[in-house]
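Encoded as structure tokens, the following chain is the form predicted on its own, with no partner shown.
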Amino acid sequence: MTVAYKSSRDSFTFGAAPGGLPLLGHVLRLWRRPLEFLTSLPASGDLVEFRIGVRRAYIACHLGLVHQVLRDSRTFDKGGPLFEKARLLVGNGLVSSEWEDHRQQRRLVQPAFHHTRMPGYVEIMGNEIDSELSSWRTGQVFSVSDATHTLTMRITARTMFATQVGAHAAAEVTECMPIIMRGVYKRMFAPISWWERIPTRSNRLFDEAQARLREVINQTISDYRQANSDQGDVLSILVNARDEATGQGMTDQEIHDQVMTILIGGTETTGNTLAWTFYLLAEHPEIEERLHAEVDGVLGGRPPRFADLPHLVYTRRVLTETLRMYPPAWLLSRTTSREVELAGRRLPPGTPVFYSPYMLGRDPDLFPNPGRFDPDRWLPDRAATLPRDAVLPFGGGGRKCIGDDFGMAETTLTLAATAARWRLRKVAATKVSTTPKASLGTGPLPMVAQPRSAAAAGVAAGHPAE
């Protein structure tokens, strides 16, 4: 199937979201049933106006418009309600900084994600994945979502901090992050901001968690500066980075913001992607069997290595299809830095413009039967019929996630290693509900671990095969 796209701006349609309320606009619909609200909007137009309180905002519902927004990152700059509130967590880091700051920051942070560093990161990933899988027991019921988030936090912490200080930092991050993420999400769509200053229990916990996290990260940065040595980890690169044009390094505050950005990006989104993947495989045993066949053929009973990544092609298609259906970054926003035309509408400076990878992934014009989990959508001949960047789990343009290759390597290794040793089965009474917060999660996801074979059981018990 070839998808036809409108090429002229004049051919795009404009509409307004129905169901807005006085003063509140569409906030209640975003709070109560955000995914249903988003997927209903394309029926109103390619570009749709809605209101957050009394503030007008727009959402690009057509992939062509989304690409236009992402290509012009100077005009459609980082901003809007999502990123204004995200700055509570990551400050002025890569994910939230505006165009000029971002250009300099990306030059300084890029060496930490250079392809030559990936084999070392993959070795760390493999050690942590093996440790996690070896802790599982036959018949054990456990929260898969908790396990994937704990695993990705350990991987991110070990690649970030090579010293013993990192263990303390990781523990604090693990405890504080869920509290902060809940608080940030609540603040994203609040029509009024004064309630954030009311000393409710949730607001107190949010403030306390932020303070604890800031203290531990700042102390770790100070320790690294005093050590004045390269530990071979991400934080060493950030501390020692110098801008080629000016010779200047980053301040402690700038490093803090980048650390927080990487910790969030390397934990929350990746953990949710893995949890969704295990859920979908449990729902589709025929796809799980194909995954097992590839993993067995490529690995031959040993743990996955860096050199295996190019050969795990079906594993990667499974992950790509999961990201289409359940992208962690389900809703993102920009703010116009100048007056601009979009879909024939003149948008003044400071206008919030949203796009939703979740909405795009459920577009039946792009993906026939979009509710079907079908990794073969990404076979080369079928993928070639889609427009470029038909799914955008890592964003696009100059603001594409700097850690996209890291994240795909991590999820591919984790999925392959798990499939080689274990099957995960849902608990019978469990009903999964999509949980859209700052990242799109599964909510509680209890599953049962079953070893794939007697040989796999031996590996799982900590006795690798000869």
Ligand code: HEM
The other form holds:
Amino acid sequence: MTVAYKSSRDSFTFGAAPGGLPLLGHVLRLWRRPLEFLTSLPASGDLVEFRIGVRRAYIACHLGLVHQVLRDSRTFDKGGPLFEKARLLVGNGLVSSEWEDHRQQRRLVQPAFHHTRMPGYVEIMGNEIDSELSSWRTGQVFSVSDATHTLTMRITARTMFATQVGAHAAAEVTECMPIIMRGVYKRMFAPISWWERIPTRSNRLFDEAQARLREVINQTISDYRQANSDQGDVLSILVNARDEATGQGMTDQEIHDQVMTILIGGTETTGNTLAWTFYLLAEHPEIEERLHAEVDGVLGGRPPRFADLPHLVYTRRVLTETLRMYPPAWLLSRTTSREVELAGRRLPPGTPVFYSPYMLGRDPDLFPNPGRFDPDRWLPDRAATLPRDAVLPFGGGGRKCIGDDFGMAETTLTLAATAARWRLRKVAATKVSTTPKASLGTGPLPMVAQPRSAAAAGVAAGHPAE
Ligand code: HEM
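Can I get the form predicted together with protoporphyrin IX containing FE as well, since the one above is the form predicted on its own?
What follows is the entire complex, opening with the chain shown before.
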């Protein structure tokens, strides 16, 4: 059976991607039709060599090899040209730091995502979700993708800075971050680095947004240091964190880098997951109906609370299936820090090695008819036939997403609260443009909001968390 075939593999095949061009290699294919290019690669081998310009790069196409790469985060470290660009923006934060720094950083930041913090965060999430859903109007056509991104940005900002003092910072984040995010992508993939120094309007706006954000984050860190108490938010943990071995805390610069990293890591990912989910539900009314049945049964018309999360099992399956089909982090890279053998190939230090959660989720051996949206793939009986960690939307190993539980709670609550009150319907212009940028997005996604019932649409007040 498929599972045995996948999990029993102890030797891996190697191949080269066809169709590379002189000097350009596979850059054009990766640039123009990245998802088609990625899903074509497993046919060439378990580990596939391709070229970015004249430079050799590798992609692990087999799940077993991807696990091997993720398990050894010292050898397959963060690094390479994309990360150098990312560091200009998020500094040396969790996502971009190399192995040695990362170990200590992760110990310091992890408590901010401890499960005991979640009820407090869920309360903040509930307030933001409620205010977003209450702003929707019957029959209004709006960009669902803009709405989900604004919501997730507000949630990340408010869980970062929950206090009165932090309210100004959260407002600045909500305003500046979209400008910064647009600039990040351009800078990461711009073929020429002097482009960003030309005083164009977009470069000026980008520089201004960065400066404003830096100032407000630094001011808020200083306010929190003076207050010297736990406000129940992420920043309180970062400011008060101490290394067990040395007793040392983080400097303002280190905290700033983690704040930026979390704001960026926590917004696009959840915003895109929700946008894809609403699109898929509009395409599959029978699945939407089952979701409504669960939400009505569990919530009985009130907003969701922390205690509801374990009962929203179908809601979670819908999200897990969305993440299989459209993982926001669709392509990720590592750089070898020493010579290493992978699938029988000797890779010198400094070799780029990629993995793609998108490619893994589309493996027909593991997921028959992979283009079919089928949340029941994740019923316990069926999921038990899959190898462990068969999809990796949150990555794995020492660099696994630190916000995985936070992100699942946030998307589950948003989906349940929305399904209790609204149906999102397609309009003539509703098309997804599957935009694989820094994160895999839907494009603008215009849809129309219809209240499920007068009573459901009226559920606006009420405190969502206990
Ligand atoms: C659906 C939601 C999310 C998805 C799909 C997602 C995906 C990922 C993935 C794939 C990685 C690993 C990257 C790699 O292997 O190079 C990662 C790392 C990370 N994510 Fe998420 N993420 C999500 C939500 C969040 C949230 C809500 C936060 C914070 C509030 C967050 C913060 C981070 C951070 C800080 C890292 C770096 C972890 C480290 O290297 O120690 N993510 N995320």
